[in-house]
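The chain below stands alone and is given as structure tokens, in the form predicted alone.
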Amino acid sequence: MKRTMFIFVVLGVLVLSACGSPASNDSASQAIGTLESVPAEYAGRTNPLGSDASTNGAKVFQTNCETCHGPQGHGDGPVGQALDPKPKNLAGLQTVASDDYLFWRISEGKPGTSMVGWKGILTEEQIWQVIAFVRTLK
């Protein structure tokens, strides 16, 4: 009887913990974490393009970013599922990250993750277009 009760308690705790915690990329606060300071080389940069650049940015994003970050930037792309750590939820990140932070991270990547630097692969204009698109994500 005690063993059966113990098994039910353990199973109940497992079920409740699985149901009660959000997925790693579902919550904006988990997607964001603490943002590092932008290096001087990138500090203060702002997007020189208008919001209309998001149309071209969507195309660049679809070609280069969607497989990891997913179509809506939630970090749920098919390749991203196999990565550790998982890709950032860009829809949440864009609400708190400055243009210079996004430009820096896209250009240089992030050590310790699968986020590669796109500088030299994408033009500066394409990176700014992607940032304009990321700003539309919800």
Ligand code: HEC
Contents of the next structure:
Amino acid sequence: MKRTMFIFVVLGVLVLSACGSPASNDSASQAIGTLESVPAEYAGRTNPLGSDASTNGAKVFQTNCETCHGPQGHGDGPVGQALDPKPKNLAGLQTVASDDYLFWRISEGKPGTSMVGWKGILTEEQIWQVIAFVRTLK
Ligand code: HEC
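What would you give as the form predicted together with the named molecule, now that the form predicted alone is on the page?
Once more the chain from above appears, this time first in line as the rest of the complex follows.
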């Protein structure tokens, strides 16, 4: 009888510890999540500008994006704090997002969030400049 009890206790501990362990410890990819696939009209586009475009891109960012995304794009701008969902950390996002993804998102916005589409507000050149700047974020 004692022996059976012991086996049950051991089994219980094993089951509990299995349930408690997280599926993944990769917090960086969890924070960013799975990116949606880029629609055909944007797919495959790459930045036609060189990395020096980031100088102008920084100005575009300061004027249009910083209030929400924060000066370093960490999602900590003053306006961004009140939003749900909060703005993404662009420094993290840019390590996994392709040019066409960024160009699509910035042009068309993100439905269900406060991220508006900038097509028509910024020129294509300004959007590529701001992408060049986003590529410098750490
Ligand atoms: C009004 C606040 C606001 C402004 C201004 C703003 N954003 Fe956003 N942005 C957001 C929010 C909120 C999201 C959605 C975050 C999420 O999906 O979790 C977002 C999402 C994004 C994404 C896509 C993230 C993803 O998961 O796909 C990019 C890229 C981005 N913003 C870049 C910019 C750039 C560049 C500018 C300036 C031209 C800008 N944003 C201006 C609030 C803002």
